[in-house]
Amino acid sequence: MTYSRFFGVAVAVVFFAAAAFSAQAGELVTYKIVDETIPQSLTGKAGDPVKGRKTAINRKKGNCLGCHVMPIPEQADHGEVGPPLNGVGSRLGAAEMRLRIVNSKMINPDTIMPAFYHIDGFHRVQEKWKGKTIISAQDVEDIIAYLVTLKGK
């Protein structure tokens, strides 16, 4: 490996490590919205679908079941306010899902879906949540990794 290639790889590793640390420390990772998507991973690394499933059904984190029917047979109560997530991996790509999870109001300002990775523009925020996201950048990527596995109708 040449010095310049090594240096480029080292800079990329430091950048993504800093981005992950910033998200955990309470600072948002910078992302770019392109045509109703966020094309780049928030963390620079792949999500874990097993962790994503756990986060999606965790009532204190993702709580997707609060509004969506999902292929989660061990949970009895599924919401019906949002569209079913069965087969979502066949309908949406990861970049489309990322924007919907980060801040779905960018697509539909009237949606009741929470902005899970956003901190600005809210009213009457409980003190303990001011300046904090509902889930971390890695949680977003883990949930996406799970949702893209949900193929079919």
Ligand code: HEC
Given for the second form:
Amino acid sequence: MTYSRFFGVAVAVVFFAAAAFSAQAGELVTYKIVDETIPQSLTGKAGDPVKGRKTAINRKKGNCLGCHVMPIPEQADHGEVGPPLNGVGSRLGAAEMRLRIVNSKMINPDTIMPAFYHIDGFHRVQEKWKGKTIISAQDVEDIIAYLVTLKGK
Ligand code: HEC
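Compare with the form predicted on its own: the form predicted in complex with this ligand:
Shown next: the complete complex, the earlier chain at its head.
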């Protein structure tokens, strides 16, 4: 069994678990993971890069600045726990970014990056987060639309 075949099987299981849970929660858009990417837009609509920039730096939403340096001169205090996102649009495509934002733990189970579009049905969850994702499916697409504009090295 090749690695990619193995990964495909593992992913299919997670996909169905997510689908089943979403039917129950009635909120989560289902998506398909292919080789550490989510190729399809979650909403079927293009994201809005201007909104995406706002959502990414909103401390109550993406709060990406909490862990990433970004080209956002109007805000101080960029975290450095994660890699800088300057130039991320030259390193990663939208499909790769999508899985990282939806649920980075699918790529690195030990990451501290939150799963922004994931409902955790198996562990302890604070009451206010029960059945809710941190950001909406459209927020994910808006943030991707912004990140792909960050070109450079
Ligand atoms: C709590 C810290 C934390 C927050 C908040 C966070 N990230 Fe991350 N992020 C990380 C870490 C750490 C990594 C490195 C990869 C890993 O841990 O597996 C990472 C990796 C990434 C990557 C891959 C970068 C590369 O060059 O490979 C992208 C893209 C990314 N984050 C986007 C975001 C976006 C967009 C947000 C906000 C919606 C965000 N992150 C919020 C910690 C965070």
